[in-house]
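Just the one chain here, the form predicted on its own, laid out as C-alpha cells.
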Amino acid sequence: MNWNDVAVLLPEIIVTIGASLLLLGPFLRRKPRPAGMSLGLGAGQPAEVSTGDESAKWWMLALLVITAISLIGVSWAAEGLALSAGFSQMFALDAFSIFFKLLFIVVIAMVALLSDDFLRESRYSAWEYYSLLGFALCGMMFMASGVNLITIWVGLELMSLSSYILAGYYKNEEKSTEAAMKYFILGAVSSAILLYGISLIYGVCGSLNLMDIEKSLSTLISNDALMFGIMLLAAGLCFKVAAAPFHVWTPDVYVGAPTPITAFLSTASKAAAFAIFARIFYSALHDFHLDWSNVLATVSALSMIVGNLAAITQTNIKRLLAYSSIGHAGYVLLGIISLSDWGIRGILIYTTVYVFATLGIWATILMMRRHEYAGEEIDDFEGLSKRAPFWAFAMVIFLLSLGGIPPTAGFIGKYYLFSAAIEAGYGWLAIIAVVMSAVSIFYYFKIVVAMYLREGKEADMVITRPLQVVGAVALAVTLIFGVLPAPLITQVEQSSHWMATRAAVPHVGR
C-alpha cells in the first residue's frame, strides 16, 4: 500500500476518524464536579453527561462537509494516481461509487437534521447517535467501492452493526428494543447466509476480486456450486433491501426504531444494498444471467405483490411504508434483471428520486409527532390542510412521486425502470409493476383524504426549521427533476457507462 492508495482512501479516513472523535464528546463536554465533591465511593452520583448537546450537530454536519469536499477533491485527482496492484483488486474510485458515495453524505446530512429535534428533548446522546450515523455512514462507502467481495461484506457489517444499535436507541422502549434484537437476528442469519454464497463462489472461481470472478465464468457453461453461492449470495442481498420472501423483519422495525432511524433505514441503508446489488450482478455476474435472472424475476414480483397489498389494509403509517418499501424494492429489481444500460441507469435514477420523497415524507411525519414516538397513525393526518396547507401539499407531492404520477421524479424512475424491464423480455414484469403501482396510489390517497377530506382535532405540529429546510430539500428535488430531468439523467449516464458496458459483454456460452 502506497500514499496514492492513502490518498483515494481520504474521505473514508476522515469519516472514520470523525466518527470515532464523536465518541469522545461527551467525555470533553463532560459538567465539571462541584468544588470540595470526594471522588470516593458514596461521595454522590457521577458527572453528569450532557445528552442532547446542539453542538453535536453541527460537529456532524462539518464532517460531512469536509467528507465530501475531500471526496470531490480525489475523485478529480484519481485519474492521476497509479495504485498499489493489491488496493486496486480491493477498492475502485469510479463515477459509479463517486455518485452513491454523495448520495449517501447528503442523505446522512438530512437524516441528522431529521433527528435533531428527537435528541433535543429525549435522554438519549446525542454524540454516540451520531458517531453511530458516521460509521455507517463508513461502511456504506466502502460498501460502494468495493471490487472485491470481502471487503464489500465488511462495509455490509460495519453498516448493518450501526444499524442494529441505533434500531434500539430507544433503551428503554420496549418496541425499541424488540425491534433491534428481530433486526439483529435475522440480520446475523443473512450475513451468514451471504457469507456461505461467497465461500462458494471463492471455491469455484478462485478469487474474491469482482473482475477476476468475471474471467472464470466466462468459461464456464455451468456449475452447481457456483450457481447455488449465487443464490445464497441473492438471497443475503434481498434480506438488505427488504424484497419478498426476505422481508419478514421490515414492518416491526420500521415501527419500532425511532423515526429518524426508520427514515435512514429506508433510504441510505436501502441505497447501499442496491448499490452492491448492481455492481455485483452487472460486473462480474453476467455471464450466468439467464441462470439467475428468473429467480431474481419471481423475487421481484413477489416484492411488488406482497408489499404494495399488504400495504391497503394499513392504518399506521410506519407500517405502510414498511410495505411500501417491499414494493419499491421489486421495483428496483427491474434494473438488476435487465441487465442493460436502461437497467443501470434506471437503479441510479429511481434510488436517488426514491430516497429524496421518502425523506419529505418522513419529515413531514416528524412534524405530527406528539411524544418520543411520531404520530404514526394515518388518523393523526386528519386536517393537515388546514393546520399546515403547504406541507400536506407536499405531502401529496411525495405519495405522487412514489406512485410514479409526472411530472414528479418518481414518474422518470420507473419508466426507466419498466422500459429496461421490457426490453430485456420481461413484459410481464412489467405489467404488474404498473398494476402494482396503480394499488400504491390507492393507499397512498388513504393518507390525501385524511389530510383533505377529513376535519381531525386542532392539534400543535412541531414544525422546526432543520425539518422545515429536509422537507423543502426534498420537494425542490421531487418536483425539478420531475419537469427538467436533463441533469439527473446526464449524471447519471456519466456514472453508469462503465456498468453498463460491462452488462453489454457478450454471454460466452450461454
The other form holds:
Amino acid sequence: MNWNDVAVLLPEIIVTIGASLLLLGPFLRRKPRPAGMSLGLGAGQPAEVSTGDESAKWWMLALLVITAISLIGVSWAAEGLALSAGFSQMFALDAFSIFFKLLFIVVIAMVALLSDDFLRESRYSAWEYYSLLGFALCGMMFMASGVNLITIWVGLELMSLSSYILAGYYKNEEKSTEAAMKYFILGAVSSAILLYGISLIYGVCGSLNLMDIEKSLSTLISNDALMFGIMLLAAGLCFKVAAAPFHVWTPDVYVGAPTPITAFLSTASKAAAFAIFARIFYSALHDFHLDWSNVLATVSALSMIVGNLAAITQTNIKRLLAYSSIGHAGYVLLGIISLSDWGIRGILIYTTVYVFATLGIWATILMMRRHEYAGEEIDDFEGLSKRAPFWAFAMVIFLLSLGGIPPTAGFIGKYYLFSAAIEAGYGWLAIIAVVMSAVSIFYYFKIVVAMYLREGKEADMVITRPLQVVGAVALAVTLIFGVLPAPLITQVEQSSHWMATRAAVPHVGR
Amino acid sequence: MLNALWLIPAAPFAGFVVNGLFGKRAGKSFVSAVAILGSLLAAIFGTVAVFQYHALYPHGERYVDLVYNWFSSGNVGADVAFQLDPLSVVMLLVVTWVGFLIHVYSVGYMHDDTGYFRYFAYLNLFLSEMLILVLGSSYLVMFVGWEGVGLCSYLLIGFYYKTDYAPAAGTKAFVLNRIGDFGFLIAMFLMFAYFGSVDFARVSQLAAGGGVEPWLLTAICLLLFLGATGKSAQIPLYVWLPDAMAGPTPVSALIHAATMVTAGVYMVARSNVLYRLAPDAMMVVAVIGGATALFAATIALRQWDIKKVLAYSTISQLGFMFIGVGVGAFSAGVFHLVTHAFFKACLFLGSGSVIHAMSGEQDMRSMGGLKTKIPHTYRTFAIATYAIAGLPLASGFFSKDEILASAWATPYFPTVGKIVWALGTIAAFCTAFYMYRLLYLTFDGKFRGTHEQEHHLHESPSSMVVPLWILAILAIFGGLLGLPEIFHAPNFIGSWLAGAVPEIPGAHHLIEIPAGSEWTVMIVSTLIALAGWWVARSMYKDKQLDTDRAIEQRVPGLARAVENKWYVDEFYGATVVGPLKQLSIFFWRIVDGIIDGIAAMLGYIVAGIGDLLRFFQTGNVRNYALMLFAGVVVFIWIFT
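Switching from the form predicted on its own: structure of the form predicted together with the partner chain?
Expanding to the full complex; the earlier chain stays at the top.
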C-alpha cells in the first residue's frame, strides 16, 4: 500500500469513520437510552422515545467541517498535479472532483440543517439518519473522484442505497415506504442497465479505466457492441439525473419522501450524478461524440418539454418541483451534449446555482411545514408576503434564479449552457430550452402570485434558526453570484480546465 | 483614495442604508447627522481623489479604477469600473459639494416634515446614484446611475404622496424618462453589437479608428440624445420637469436644477468623439437645444408660480448647454453646467426660503415687498438673478457668452450655427426679462398676501442662509473659472477640459473663436441682457401686477396661450396620451381577448398533455420499469 494513496483518500476515510461512529452515537453516550433504537425497517411498532437528539446534528456538522478541512488540506498538498490518481488509477483527486466534493459537503450540511425540525418532531432516530447522510456523502465523493467505472459504480450504489433508506425514513407512513420501495426497485433496474453498459464497454475496450477507454476508443471505428454499451450507460445515468424518459420515478419519490430527503435527492444526488455523467462523457467517450450526442440531445429535449409542461398542471409543490427538476436535468444535459469548454463550465455553474436556489426553496417550504404534510400545496403559500415578507421575497429570488432571470445566479448558469449549445450547433435545442424556460416562469409565478396577490389563511409558520441559516446562505449565494459571477466563473474555469482540454482533443477515430 | 473610488458613491449609499433601516425610530438629529456625514464624506473623498489624480496625471489622462469584472463572454464584456478624467472631475466636484450644501439646507427646510427620515434616505441614495453616473467608466455603469437617479427623482417628486398631484407628477417624470431610456438602451445595444464594448475609451477609440459606417455613429448619437432629452428635459420630452416641482424645493434645486437634469449634457460631452464624427447628430442637438432654450423661456415669461418660472428657466438653460455641446464647444457647455449649478441652486434654494417664509405659498401674486422682511434671501436671490440674466462679469455672463460665441463661429454647420445663435440670443433676452420680473414681483412693491402670512414672515434659519450665501458667492465669481481668450486671462476650465476632448482625425478639435466675433457677440449679449432687465424694471418694479393685467386686456389670446404653456400638455394629451389610452383599451378589450383565448387554448392543450403524462404516471412500479426498458430499447433501436 502506498501512503500517498491513503493521503489522497483522507477525506473519504474521515467521512466513513465518522458516519460509522454516528451510527454508534446513541451507544457511545453515557446517558442510557431505552430500547427501540435500532433501524429495524420492518419493526412495525413505533419507538416510544423521541430520539430527535440535538447533539446528533452537531456531531454531523462537526464531521462535515472536519471533512471539508481535510479535503482542502489534501487538495492544497496535491496542488500542482493536474491529475493525481491513486489506487492503480482508480481514484483521482483533481480540481474537478474537489469542486464537486466541496459542493457536496456544503449541500449535505444544509440538508442536515433542514432535517433538524423534521427529526425533532418525528420519532425516528437522528443518529442513524445522519449516519446514512454521511454514507451518501461518502458515495458521492467517490463518484466525483472515480476515474474507473467500477469506482464510479460502487460510489453510485453507496449513495443510492443510502438514499433508498432515507426516502423511506417515515417508516410508518405508507407514502414514504411506497416511495422508497419504488425508488429501490427502479434504482435496481437502472443499476442493472448501467452495469450492463459498463460490461459491454469493458468487453470492447478491455479496461474500466477511463483513460484507457479513451485511448482504445481513439483508434476504434464505430462498433455496435460499443454503441450498445454507451446507450445503456447513458440510460442508466439518465435515470440517476431524472431525465426523460427515465424520469417516471421522480414525482412519486419526491412527494413520498420526507421533505428534507426530497431536498437531498433534488440537489446533492443530482449534482453527483451529473459529476460522473460529465466525467465519463468528457474524458472517456469524447471520440464518439457524434454517436451519443444525438441520443442525449433527444433526452435533453424530451426532459425539458415533459418536465416543464407537466409541471404546469401541478398543485402540489413537491410534485411541481419534481417535474421542474426534470426540466433542469434537460438544461444541464446541454452542457454534456455540447462537449466544449463552455459546456463543462456551464455544467459546473448551473449545478451550483441550481442546488442553492433549490435548497432555498426547500427551506422556505419547510418553514411552512406544519405536521407532516402541510405546506406542500401551492395554496399554502397564499398570503406568505404578509406572514413572512422576507422569506416571500427570498422565495421570489429563488424562483427567479430557477427561471434564469437576471440578476440572479440562475441567469449566469443558463447563459453558459445555452450559449454552449448554440456554439456546438444545437441551436434548435437552445430554442427549446429558452421556450421551456419561459414556460417554467409561468408555473414558478403561480407560487409568486399565491404569495403576493392572494389573501392568506391564518396559518402560522415555524421559522427556526437552522432553516433561516439555510435560506440565508442560499439567498446570499443566489444574489451574489448573480451580480458578481466573476469569482465563481474563475473557479469553475480552473476546476474544469482539464476536462475542457479533453473536449478539445481532435477526434482522431472518427 | 484613487484605488478606492467606489468609496465616493458608497459613503452616501451607507447613509441611505442606515437612515432607511433605522431612521424611522431614530431622532431627527441622528437622521440629519447621518445624511450630512454621508454627503460630506463623499465630498471629501472626491476632493482628495481629485487632488491625487491631478498630482499623478497633470495632463488629464484617463484613470480607471476597476472594481470587478461584471461579466465577460467571448469578446463582449463589461467591467464595473470608475474613472477620473477632466470631465468627471468637474462633475464630481460640483455634484458632491453642491449636494452637500443642499443637504445642509434641507435640515432647516424639512424640519417640520413628517417624512424626515424618508427624505434624507432618498436624498443620500440620489447622491450615490448620481456619483455612479458621473464616475462610471462605461455607458453601462453610467446607465446604472442614470436609472438610479431616475428612480430617486420619481420617489422625491412623489414625496408628498398624500396629495393628488405629486404622485401623478412622479409618474409623468418616470414615464417620459423611460422613453428617453429606450433610446439610451438601443444606443448601448448598437455599441455592443458593433464595437463589442461599452467602455467610453474603447468606443471612442474604435469610432475614431475609422472604418465605421457614418450612419451607425449618427444613429448611436441620436439615440443617446433621445436619452438626454428625457433626462435633461428637452423638446419633445421636457414636459415632466415643470410638474416635478411638486417635490420638496431642495429636491428641485439638487435634482431638477443642479445635477440630475444636467446628466444629458454630461453624456453628450462624454461622447464628444462620437458626436464630432457625426456632425448631423450634433446639428440636431444644437437646434433642439436652441429651440428648447427659446421655447421654455417664452413660457417662463408669464408664470405665477415662483417655482414654475424657475423650472422653465432650467429647461431653457439646459437648452443653452445643449447649444454648447451641440456646436462643438464641449467645454463651454460643461462650463455653463457648472455656473448654472451655482446660480440655479441658489435661486431654487432662495425660492424655498421665500416659500418657507410665506408658509408654503408659491404664487407670486400673493407675494411682493419681501425685500425688507427676508433680507438675506433677497440679496442672494438678486445676486443669482444678476448671474443668470447674463449681466456683465457674473458667472452666467461668461458661460453663456462662450456658448453663443461658439454657436456663431462653429465650423461644423456655419449657417445653422448663426440661426442657433439667434435663437439663443432671443432666449437670453427673455431670460433677463422673466428673472427680473420674478425678482420685482416677489421682493418689490407691497405685500399682497393675507395678514396671517404677513404675520408669519420670517428669515430662514442659518442652516438655510449659509448655503445660500455660499452659492451666491459662487454664482458671482464662478465665471472666473473660464474667462474668454480676449481678456488675455487663463481659462481654467477650458484648458482643463481640453484633456477630455482628444484630437481625432477627420473631425474638428476645439472651436477657435475669432477675437472680432467674440467681441461682437459679447457686446450684443450684454446689450440684450441689459435690455431685458430694463424692460422688466420699467414694467414691473413699480406697477407690479398692473402690467400683467394690462397685457391680458391688450392681447388676451396670447397671454392665455403663454400662461397655459402653449398648450403643449394638452397637445400631448390629445395626440399621444389619448390615442394611447384608446389603443390600450383596444388591446385590453380586443387583443387581450384574443390572446387570452389563445392562452386558454394553449392551457387546455398543455393540460391535455399533462393528462396524457398522468396516464403514464400510474404509480405502478411495474409500468415504470416497463417504461424504462421501453426507453432503452427505443434508443438502441433508433441510434445504433
